[in-house]
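There is one chain below, alone, in structure tokens, taken in the form predicted alone.
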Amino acid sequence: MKKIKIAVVGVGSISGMHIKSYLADERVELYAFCDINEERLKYMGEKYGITRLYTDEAEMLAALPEIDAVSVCTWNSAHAPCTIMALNAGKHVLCEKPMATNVEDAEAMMAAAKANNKLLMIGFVRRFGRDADTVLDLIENGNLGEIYYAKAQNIRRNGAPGGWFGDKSRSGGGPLIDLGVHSIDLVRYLLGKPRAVSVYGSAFTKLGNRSDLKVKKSYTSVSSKGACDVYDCEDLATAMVRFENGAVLSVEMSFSLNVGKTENSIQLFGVESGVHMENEVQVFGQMNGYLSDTSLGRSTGLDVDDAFMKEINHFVDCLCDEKTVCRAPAEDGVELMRILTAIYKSAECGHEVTL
């Protein structure tokens, strides 16, 4: 069987998850790398044995028309131009989250996919986690009942990644667009993808990059230069999102916050029971007139490597079989950009924003 030739555009930190997942799929040939950073490009080429290396995407696409699909793993502001260029060249695209930095670019990306009759899948990797599969199973079997409230928290005490992540011109924002996009999307996905009708949000830039601290950060981008990094976006964002079905989501996302411990959890509250997704899935309900707490075990917790493997495998499934329904289509990326943009707008104007 002819192998699918994959090019990776942007070979920074997140590309490693794509690369090792492609390498594990026998249906794929990892074919070319592209990055504007020549030093990083050379390093990644040597590390993975890729000799087709380009610093210009247009040049790569012109020189290698045999490429079938592209993974876009650049910084956020380059997602739209890189994706549209690949789509217009007749390639399928898996674009990392967030889809873009504004709604207009996201819509242009979706339009390019439709115009060229190519797949555009968005990197909502949390949809492919074991915890997501477990909770979906509970929901589909009626164990939670009507879900009317949810909480999503990704709280870091000292976790501003540095590099382009704090530069709003490239990132589009701070923890809301970087971390919140995952959490908000996963909650919406588990709820059956209802449309958001209104948001109220606040954003703060108080602690910034915290580059003066002597302790190690919880996560550092390969592009970080420490104290020289630009930081002009929020370090904490909070929001309430109301959906058309009446459900409400509370969101708290931070890179830097004076808090006792880090949090990365999602909670759903239903009439029959609630679930807490963190290191494992826990179910809180009642049994025979008593309140009951049930742990479904560590095997139901999120394994990031496994989730990326399943995400990439699904992308390849879609390319191999047109009947496979994409689990993270462009339409969902556009809807998330509408929600994120509305939260930032609400934080700026100080009142609720309707969608």
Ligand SMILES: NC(=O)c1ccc[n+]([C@@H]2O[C@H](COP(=O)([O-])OP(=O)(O)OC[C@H]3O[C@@H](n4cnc5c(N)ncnc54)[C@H](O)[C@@H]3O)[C@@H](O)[C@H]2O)c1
Given for the second form:
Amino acid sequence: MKKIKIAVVGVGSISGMHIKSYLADERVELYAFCDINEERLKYMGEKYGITRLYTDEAEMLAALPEIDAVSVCTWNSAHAPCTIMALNAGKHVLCEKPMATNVEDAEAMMAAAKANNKLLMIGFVRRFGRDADTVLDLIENGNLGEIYYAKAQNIRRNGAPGGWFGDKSRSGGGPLIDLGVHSIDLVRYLLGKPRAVSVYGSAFTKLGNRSDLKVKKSYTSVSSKGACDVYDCEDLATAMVRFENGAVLSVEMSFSLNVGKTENSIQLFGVESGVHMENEVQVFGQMNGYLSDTSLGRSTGLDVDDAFMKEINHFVDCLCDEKTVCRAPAEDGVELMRILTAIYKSAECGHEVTL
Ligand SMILES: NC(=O)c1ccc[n+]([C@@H]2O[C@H](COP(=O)([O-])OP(=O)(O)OC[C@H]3O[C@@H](n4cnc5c(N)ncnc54)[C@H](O)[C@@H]3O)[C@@H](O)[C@H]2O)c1
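Please give the corresponding structure for the form predicted in complex with the ligand, as opposed to the form predicted alone shown earlier.
Full assembly next; the chain just shown is listed first.
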């Protein structure tokens, strides 16, 4: 069988997860790397034995017309230009989250996919988590009943990744667009993808990226220079999102916060029971007139490596068989950009914004 030739554009920190997953898939040939940072490109080429290395995507696409698909793992502001260029060259694209830094770019990306009749999948990796599969199974079997309230929290005390992450011109925003995109998308996905009708948001820039602290961060951009990094994004964002079916989602996302307990959880509250997704899935309900707390065990918790493997595997499934329905299509990326942009707008104007 002819192998699918994949190029990775942007070979920074997260590209490692894409690369690892492609290397594990026999249907794929990891074919070329592209990065504007020549030193990083050389390092990644040597690490993975890739010799087709380019500092310019246009040059790579012109030189290697045999490429079938591209993973776009650049910083956020380059997602739209890099994705559109690949689609216009006739390649399928898996683009990292967030889809773009604004709605117009996201819509242009989706239009380019349609015009070229190519797949554009968005890297909503949390949809492929074991916790998501478990909760979806519970929901589909009626265990939660009507879900009317949800809470999504990703609270870091000292978790700004540095580099471009705090530079609004390249990231489009702070923890809301970086972490919130995952959480809001996952809640929307689990709820059956209802449309958001209004949002109320607030954003604060008080602590910055805390590059003065001596403590190691959990995740660092390869472009981080520490104290020299620009930081003009929010470091805490909160929001209420109201969906068309009446359900409401409360969101709290931080890179930096003087908080005792860090948190990365999603909670869904239904009339039959509620679930808490963190290191495992827990279910809170009632049994025979008593309140019951059930842990579904560690095997239902999110395993990031496994989720990336499943995400990439699904992308390749879609490329191998065009009848496969993509689980993270471009239109969901556009909808998320609409929600995120509306939250930033609400934070700026100080009142509710309707979508
Ligand atoms: N799915 C997830 O859980 C997850 C986790 C982390 C990051 N991400 C996303 O992945 C993307 C990359 O994040 P990262 O942490 O790897 O950042 P990073 O800074 O470590 O790497 C980004 C790389 O992109 C390169 N780049 C920028 N513009 C380019 C262009 N036009 N052409 C080629 N290369 C270019 C940079 O030189 C850099 O090497 C971001 O969009 C981020 O939001 C997703």
